[in-house]
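Next up is one chain by itself, shown in structure tokens, the form predicted on its own.
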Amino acid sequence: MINFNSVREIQDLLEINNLAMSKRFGQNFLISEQAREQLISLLDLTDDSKIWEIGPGIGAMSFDIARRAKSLYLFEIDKGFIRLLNENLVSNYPNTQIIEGDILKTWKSFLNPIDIPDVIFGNLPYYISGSIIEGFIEHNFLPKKMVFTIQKELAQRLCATANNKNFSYLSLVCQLDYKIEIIKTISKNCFYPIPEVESSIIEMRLKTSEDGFCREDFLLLAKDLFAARRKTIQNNLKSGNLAKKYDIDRIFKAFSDANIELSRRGETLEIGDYMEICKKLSQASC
């Protein structure tokens, strides 16, 4: 097995089964050891652990995992890593399985609650992450624990409050059912090739689901408010996909009952005022 910390050693791997990197599919490699093994050790690993690794590339993080868990699914979209793994992984480990092809689309043929890993993990690559984490959320597909290294902005944007420039309607369905965490703030130097910008490691720990509001208005009511952000809260709700499910006048007697003013703007209300909405909402009446 080749060292993960030595960028000579990968360069040599991929020169020798002409393989190259590829900035369309946003890979960069985890050379830290530190790094790497803060990541493996978050996953809380047992015997009986179902995983998903997300960009696994050349397997830094996989042999170590596919050792110790009951299962590994590998989410890879580049046919020449695939081959490696192939090769090198799967062959030594019938517990682990590579799904080919584009994580966003593949994934979803897992929907049934049956097929929920206990966590998803992986380097994601910076310009689908946030898609693929809310992607996993908003489709109600919910692991005990997710942890991830993405790009630290978006780290901050997932954590973020309201009345913060970063809070987004990522930042609401997130927090929604996941208590976030940015446990590392991990240098462009660690990565090869080296990216442009710094990485955050973020953990996210399933909470308790609250009842007494239906998800699907939550989630719409928080697309809609963040539509456009410097609208008020009135004119987002009038063009919004809320108004296409219930009657308007009933939207705005659930935010009169939550004692919510219709001026104000989505980005300065907490996730528990939303919660509150959805629950007026399903009790208002016209």
The other form holds:
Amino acid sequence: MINFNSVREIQDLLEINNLAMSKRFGQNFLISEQAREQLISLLDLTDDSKIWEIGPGIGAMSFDIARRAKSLYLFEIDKGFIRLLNENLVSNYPNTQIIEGDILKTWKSFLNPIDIPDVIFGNLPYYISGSIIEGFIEHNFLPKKMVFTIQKELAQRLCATANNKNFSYLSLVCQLDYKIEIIKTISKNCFYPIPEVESSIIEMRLKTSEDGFCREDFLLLAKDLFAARRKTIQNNLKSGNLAKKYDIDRIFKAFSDANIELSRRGETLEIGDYMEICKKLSQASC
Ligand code: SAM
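How about the form predicted together with S-adenosylmethionine (SAM), since we already have the form predicted on its own?
Expanding to the full complex; the earlier chain stays at the top.
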């Protein structure tokens, strides 16, 4: 096996196999052993663990996990990397399997509660990191843990709360089910090729979910209230999707029952307010 800390060895491996790295697929290998070890240590691996890795690349972290986990599913789009992984990893570790293609589509063939792994992790391709994480949670596909390397600014968006400029629909979606922690920021030099942006390792731990409200309503409301950030709640609601499901007066009543004024903006409401409004909405009758 090659030394994954060595740019020279990575370049040689690619050259021998007639492969090139593609900017289009957000390919930046994690060449810092310390960062890789930290990521892996967060997975809480046991010989019972079912793990999904998104974007394994040439397997810098995958070999270690394959040795220690019960199963490892690898979601990769690059045909050249898939060939290498098949030759070097899958042929030696029967507990591994590659799912070829675009993760945004391929993971959906596992959309069944019994297929939810213990942990989903990866040094994510930055151009779709937010959509990947959002997709799992929107579909109620909730592993106990998710551990990712993502762009630093995206990590800040995931953790942001009310009245912060980074607070967004994605913050609400992620915080609905997960306690999110930015474990550390990693320097650009930990990657090859060196990316333009800084990165953070984040850990997302599944929380006990709040009940008494409809999840679908929460997501619709969050999307509506961030559809146009500067618009009032009232205006966003009128043109939003929640109003296609409920009569607008019923929605307005839920806000008044929750003591939240319609002249405010969605970014000023705490996640608890969103839940409270949805609870009132399921009770409200007009
Ligand atoms: N895990 C490796 C590492 O840390 O060295 C590579 C990480 S690299 C940032 C992102 C990986 O995601 C690449 O292997 C890339 O080919 C893969 N990838 C990019 N877009 C993808 C997609 N839509 N679906 C699946 N994999 C994708």
